[in-house]
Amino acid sequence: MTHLALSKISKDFGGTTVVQDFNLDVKKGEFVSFLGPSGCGKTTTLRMIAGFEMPTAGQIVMDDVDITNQPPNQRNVGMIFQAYALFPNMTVTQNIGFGLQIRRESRAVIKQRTDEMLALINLEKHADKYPYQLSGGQQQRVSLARALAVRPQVLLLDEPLSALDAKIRVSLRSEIRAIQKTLGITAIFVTHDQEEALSISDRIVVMNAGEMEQVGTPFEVYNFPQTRFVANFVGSLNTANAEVTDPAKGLLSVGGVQFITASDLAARKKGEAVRVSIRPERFSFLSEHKKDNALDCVIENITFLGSVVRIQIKIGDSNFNMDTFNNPFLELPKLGSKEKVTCSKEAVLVLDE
């Protein structure tokens, strides 16, 4: 059942369209991420759900109630910002209970709810501290508890982890996801970090220049990108110029080397120039388990990246990166050596703009 529906949402600022024809149905308890580069319209869309911006066109419905033109204080949503936005003169307990005070809840209800939230974020021992006495990760946990204390219908998170260092970001995003699952609350998460979106989302909305490029599960968005922008923005990607040699058989020429693709070439003509895309991890050295494409290559460079070893290979006139998992017994080829690599036809993507 649809919990939150955005229909044909658009937003103009001074004649400039920043969000255009945005359509999305979100189920109750779903965790959806808006992913895209700065200026793509993801935060503006989030602010329209919160009521901080009003759509130029379109409709927002929550639980069958049209909230398109309702002010923020009449929408039952919780919001977490990049800057923690905690009151510096209030303790952790007071910050968490602030929304409940505004709603004129009784002292007993406020205490019960703040105690529940403190336990949820594991900060019971810090209840009487002030924000300046907490780390960045602890402050963001307090911000999360404050947003959840009022039992919102939807939780909105506007790049809440971008001000934190890398290790804290990873641990806190896991905590946010675990809390969201525990409470069963619907959440909309804005980020420009593809790893964040891929790791914690039920679905991802990839945005570019105010428009939706693709909506799907992390698995679908990464493995089956529908546009060249999505393929380039989500994950590492090899790209090369190619020519269609046999549309019916899915044959392409990449720098004079034949590739087979599973992409539909029915609408392409023989000799048509296209662009092919292949994820680095889809290449492997040729073994007894030969895939559709068996290709001669020359080893150009080898880069150690910790858990991954990136090998630059030259196939015909085109350079590609190949990623392989590192292990202490990995035998790497020598620079300049001639090898054979392979990839499946499904790995060779031919994408439209």
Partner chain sequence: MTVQNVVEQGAPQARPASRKLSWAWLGLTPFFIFTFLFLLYPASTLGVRSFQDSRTHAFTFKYIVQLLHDPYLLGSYWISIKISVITALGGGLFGFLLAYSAIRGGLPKFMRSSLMTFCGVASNFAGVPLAFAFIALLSPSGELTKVLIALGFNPYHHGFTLYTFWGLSIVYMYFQFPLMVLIITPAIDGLRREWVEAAENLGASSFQYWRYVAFPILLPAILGAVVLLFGNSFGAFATAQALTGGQINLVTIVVGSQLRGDILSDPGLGYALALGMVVIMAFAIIARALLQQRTERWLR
Second form
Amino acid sequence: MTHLALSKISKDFGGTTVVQDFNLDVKKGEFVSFLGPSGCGKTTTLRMIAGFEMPTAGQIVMDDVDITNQPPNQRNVGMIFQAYALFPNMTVTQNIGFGLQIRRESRAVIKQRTDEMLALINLEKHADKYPYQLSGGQQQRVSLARALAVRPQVLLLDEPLSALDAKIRVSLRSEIRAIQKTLGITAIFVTHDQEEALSISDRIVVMNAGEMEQVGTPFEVYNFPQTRFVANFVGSLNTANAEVTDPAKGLLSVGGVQFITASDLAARKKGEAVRVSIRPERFSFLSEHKKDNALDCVIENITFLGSVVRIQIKIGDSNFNMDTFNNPFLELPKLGSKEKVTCSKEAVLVLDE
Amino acid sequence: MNQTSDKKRGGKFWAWFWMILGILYFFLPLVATFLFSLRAKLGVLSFTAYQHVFNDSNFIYNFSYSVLWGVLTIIVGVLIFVPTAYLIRLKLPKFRLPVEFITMLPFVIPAIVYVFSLVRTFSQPPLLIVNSPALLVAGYVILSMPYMYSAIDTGLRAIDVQTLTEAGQSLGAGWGTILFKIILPNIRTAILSGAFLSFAIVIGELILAQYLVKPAFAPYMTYLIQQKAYEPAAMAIISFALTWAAMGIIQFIGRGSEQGQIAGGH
Amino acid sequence: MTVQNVVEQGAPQARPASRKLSWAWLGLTPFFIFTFLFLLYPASTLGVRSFQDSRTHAFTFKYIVQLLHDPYLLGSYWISIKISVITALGGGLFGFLLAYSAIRGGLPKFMRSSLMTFCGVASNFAGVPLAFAFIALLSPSGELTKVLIALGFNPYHHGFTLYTFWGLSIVYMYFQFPLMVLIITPAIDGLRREWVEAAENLGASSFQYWRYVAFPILLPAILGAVVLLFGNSFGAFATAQALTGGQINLVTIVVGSQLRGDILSDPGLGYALALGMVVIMAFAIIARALLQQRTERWLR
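Having seen the form predicted alone, could you give me the form predicted together with the partner chain?
Shown next: the complete complex, the earlier chain at its head.
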């Protein structure tokens, strides 16, 4: 059941196209993330849903009502801003009650609803404080409560975690997700942080230069990137130039070293130049068990990242990164030593340019 | 942002409306004065009045003295207020309130009242310095203090005094070096903006010089108004052009920096 | 240890804060000596001289009593307060609208920096030159008057004169509204765009945004600015003196004539009048402080 439909949305700013031909159907209760680098049009798209920007072309339909030209104060969508945007002259309670006050709800209703919201974000003790007396994380929770208090049809979040510390960012992110699931509210979340998008979303829209690159679940977007941009932007990735040596068997040559891929090479010619991509965690040392590719390599560098150890290896003339889980009881290879690594043929992706 | 709804267009209309009203209010008196100053010769528009002003040795004499007073005021002001504001920012926040209170006093005490009590105090023994130009300069320093001090303080707020001082200390600099080689150059925009405001105040200030009987621009112009018709108009335009130039220089130097500027007194 | 020593060599080392503090205050002595000598002490004589007979130097309340009973003197306070309130409110409103138009009105960017330069100049363009400029514009033979007469409207036939209360108010506005623009600009800059958007997003109209968000946030700054404007006009002397030659009985002009020392004047009365001005300014500032306390609870 489609709850929010964007069809053929475009936006120009004085001749520059910021968003082009954006199509998306969002289901009720779904959590969708717009992921992309800054300037990719994700925030502009969000602001068009909120009504702060008018699309140059296209249509926005919410619950079968065309809201494309509705002013922002008549749309029933809640917005969370990166910089909290709490009203500094109002207490936490007054901030949360603002939307209800504007809607001329009775005092009793406002009281009951703000109490409910304070309990939801767990800030009952701070009800009478002013925004400056709260930490960033607390302020953003108030801003969430303020947006939810008016029971919006859709919740829009514009990089709500970017201004926070790393720890708070992670805990608030799961809190947002939990609240969203409890209330069953449709949410659209803008971020440039791929880890954030992967962890929180039902679906991710990867955007670049005003266009949609790929739409899919976090699992699909991460494991089966459809374009080189997506593969590069979501997660870390090794890429190398390669040459097709046998289209039928899926054989490639990367600097003289033979790789086998599960990607379909049928349409390609022998000798054609392509790019291959392999995620670092898809490599493993051969001693465990052999997969499709068994490759000789030299250990170039080792970086300890906590739960993961990143090892830079050289296969032929090409450098690759390989991630292994940290295991205190397993000895790491020595720098400069020769090892054998392996990866499955599904891990070797051949991408469109 | 790029919306062209009726509401926004209406807002833009009013913005232009107020702006044009402001521009008219600002320029009409100046245009009138300028036109008037060109009427020294009957029937034609000419720069005769300006020629008279620039050939008037009294004008040159009084005006140069005003410039001298202005420069002295700025030097004394910087020497007193920079170390004070710096020490308060760095080490003595407890003194912030009393010092700020004192620096704002000239706002509260009407200039004419202040000038008379100053003159009275220093015109009887043992403080008989009423004839010394030092008293005039001291009075100007006090009158321009609210602007000078707050300009310097704004400048210090914009730089990280603590870090700069510690960086200086770690390199072995003494207090004098830190103050004059590190802090001062870093707040020169703020000091300049305070300096030009002080300058404008000194040029326009009437009563202090009048009652201390010292040569200065404003008393001379007042005198001239009673004597002549067109020359004072020319002088008003000249003094306006000078204030404008000073402000232009502040803007030019302060370009890109976000320091506040305050207006002068009357 | 002399001040010089502290300033020049007072070794900048890591010592306990308390020991540093004990010497650092010496660096403030030039400031305190200077302001005591040339500001605090002379100003305090004001209080003394208001209660001292000008001739005999005996203690007396006669000036204060005279002040409170003389309708002419009380009238001069009233006129000064009236013109200050009117030009502070008028200049404050107009200055605010101008600043808001320039910053948030969607005008071209250069308008803003030009306005700031204009205001820097205009707020410093006062006294004799300003009076002269308005004489050239609006006196009976002024340029604008001539144009208006040519259009068939002579303002001097409709009760307007430049040399009385309303004329002087118009002249004062010339330095009041630019001062307002300069003071209020940082506060308007501080209004964040997200607040409008958050309010709109929660259903507020632009009137409701102003009523509940922008106005309460700006109120402390506006109050502060208006009191400053009040003081700016309350203490003005040269402009009125040059424009009307002492025709308007402003309190500064009365003080001036009493202190000048001509035959009819009495310096003691002048000082008492001046003391009254300081009291009025003090009331204005205290009122502003109380109002600000009520309006800016939410400030750090």
